[in-house]
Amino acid sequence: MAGDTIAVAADHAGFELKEALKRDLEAEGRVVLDLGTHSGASVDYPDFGHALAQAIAAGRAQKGLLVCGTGIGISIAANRHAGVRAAVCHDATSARLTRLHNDANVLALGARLIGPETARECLRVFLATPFEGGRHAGRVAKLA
């Protein structure tokens, strides 16, 4: 179901860290859509940001994790396609006020910038997140 998927992507500065949440998230007993790379070698990041905003859209997924060096590149990318609410976190509050308040449906992190502890806790926090709506709401609309 695609409510319960979540689709992974990374370049090759995102591969190591993307590899390791995402058998935390299977170890959880969550559906992950791995949408690459599948290795350490050099890629072009706006590749795989348009292949999970791609899965987001079509509905394969409902939420998605995209790593890279910064996790920048990658969500500008992903952040092209309509319905696509990407944003690069860096540590817990971050991460909570994004579900919070922006409604954001991809989470980015930069495998360059923080360790997999906080990389770890910022999916962890948004995943267990919900969107707060009321004055949220109409602004989360004007991003459409």
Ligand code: RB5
The other form holds:
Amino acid sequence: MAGDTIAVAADHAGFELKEALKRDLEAEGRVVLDLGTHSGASVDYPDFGHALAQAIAAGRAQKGLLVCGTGIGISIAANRHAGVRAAVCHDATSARLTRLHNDANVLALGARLIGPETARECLRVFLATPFEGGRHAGRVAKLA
Ligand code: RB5
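Mind giving me the form predicted in complex with D-ribose, seeing as the form predicted alone was just shown?
Up next: the whole complex, starting with the chain shown before.
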């Protein structure tokens, strides 16, 4: 169902980690929309950040996972789209706080900076943590 869809996208640097995390998500029974890339061949990270952001903006997915070498370039691309709040996280605390305080709807990971277990933990916490609302709601609204 659309409410459960997680879009995933990566460039060549993030391809392997994206594939591993996608397998985890599917093994949990989650619906995954894979927007590429589909191999380790060199590509341009903005193309995939934009594609994922467009899927979120169009309601084709409610949350997203982006992976590039650092998580930075691909998140910059995604954050140029209204309604997308992509957060680069390197640890579970960042992933938890960006959900609680920023209502981030896209997790961006750097495959060249963190290992697969840390990445898994970031994604698990990101998906399990609700937005806290309250005093944070007005601040998030100002991001629009
Ligand atoms: C690709 O070499 C690399 O520049 C990209 O994956 C990312 O780290 C950019 O921010």
